[in-house]
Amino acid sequence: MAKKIKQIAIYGKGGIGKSTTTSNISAALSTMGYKVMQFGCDPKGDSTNTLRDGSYIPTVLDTLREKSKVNARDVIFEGFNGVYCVEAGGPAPGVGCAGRGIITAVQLFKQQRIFEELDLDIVIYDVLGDVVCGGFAVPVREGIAEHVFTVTSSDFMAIYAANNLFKGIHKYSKSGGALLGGVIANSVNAGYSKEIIDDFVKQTNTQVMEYVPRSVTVTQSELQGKTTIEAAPHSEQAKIYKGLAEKIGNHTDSKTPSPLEIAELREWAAKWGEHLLRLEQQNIPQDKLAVNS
């Protein structure tokens, strides 16, 4: 009997770091022993390259432009520590939708079973996750990926984009669709930051896989083309980073999500917006404010 591969798909506005995160799980994993594929589903090809030394590999789309048929062997390329990475691209500028890469590039690797004939462990779909079109959708509603997890800050658009992915969880849970594994808090540095994310997953009834502070570590690796596990694999921000690879590496329990409604989403970041300045007209230091304060 074949093994099961585990699949699963990181979500997060664009610039929340979700690149960062995902191919920073994706090395911690490798150097736990698994055998990893990452597979980059934004339209700008730009997910692995982190893996690579800074350099971008041809995407599936691109590829398929240039010839009418493609290996998919063509369009996998190793990254740091075995890592296996892969570009779903885009259309060309200005044409169809964004996220037929996906669609085209799981279709592709399905019919050729490469998965199986590689004998990955971990599949990790890295997704644009403000983008309201059905081939960001893919991983969710076909239930490519088994676990989702979202990466999301205290800022208010993150945390919107996270609660329409858990809309769309929701939704597509019924007819078996992905379910929710948790939320990657990033960039918390601030007492009030963890607070908001808090508060906003015990509202959703969801999780916390993992506080990641912002870490001038992480902007000095990718300076060097490079994920913090393989340009500093002895830091604190790497150990923050193995730490949730392990915890998504184990984790097997996901479950559907309760979405705010967008009336009670505003209400509730309202509150949280005169709460802080409640306590920042008391002149409390930007890394004190906090619920607690």
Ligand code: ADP
Second form
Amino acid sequence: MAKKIKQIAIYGKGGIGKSTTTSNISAALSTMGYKVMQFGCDPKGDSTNTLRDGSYIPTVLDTLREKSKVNARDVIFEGFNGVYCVEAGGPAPGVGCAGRGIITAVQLFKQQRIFEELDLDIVIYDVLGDVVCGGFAVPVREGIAEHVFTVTSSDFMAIYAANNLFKGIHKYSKSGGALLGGVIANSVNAGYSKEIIDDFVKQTNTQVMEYVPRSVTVTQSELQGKTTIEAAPHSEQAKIYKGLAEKIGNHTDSKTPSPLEIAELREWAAKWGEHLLRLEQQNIPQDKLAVNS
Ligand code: ADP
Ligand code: MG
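Follow the form predicted alone with the form predicted in complex with adenosine-5'-diphosphate (ADP), if you could.
In what comes next, the whole complex appears, and the chain from above leads the way.
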């Protein structure tokens, strides 16, 4: 019997650290012996470049515009430690739906049975989370991915995007859509940012997979065009990414989250706003704002 391929999607607001986190997870999983494909679904096509020494690969949609018949192998490129890299790409600016690339690429791979041929263990979709176009919901809605993770910081707009994602997951959960594995807390350094995210996951009946600090090691690695797993494999940050990758590799049970209504979310945020203001008035340094961390 063919083995089951684990398909997961990582969502989050633009610029929040999805591609950085995803690439480090892919790289870490590959070092643990998993056969991994990272499937970039951002129309910018920049998901996989730190797996390929900072170089950009041709996208599926660009390739389809040039050739009428595309072989799946034309759009799959090997990166660090054998990780397979794909970029769905986007439509020509101003025309068409950006989700088109995801649908087209997935269909192409299905027809050519490429996941089976490559004997993959895990496919990770790196998806833009401000779901403005239905196309981005594809990995969730169509049940392409089974488990969804979201990257968020403690910033309100990032949490707002995560909550919107939860709404989407909730909506499609009864019709075979993907369920939520958990939240990846990124750029948590100040104590209060951990507390805000902890409270948000409690409110929405979800869980934190890992707290990833903002780290100059990530910046240095990115400037070299590499993941932290490749550029600084023995660093503290690499250890954190490896721990996260292991949890994701072993993850089996995802759930339907309980998103907050917009009024509830506003009220929740306002409470945190007042709390932080009070702490500031007591002159507690920002990084010591934590009550108990
Ligand atoms: P996204 O894919 O969500 O748009 P990226 O992964 O491209 O975001 O990250 C945006 C920027 O933030 C990048 O320059 C990246 O190096 C940086 N970044 C993300 N996470 C961290 C982190 N934990 N520490 C330091 N820099 C980070
Ligand atoms: Mg990205």
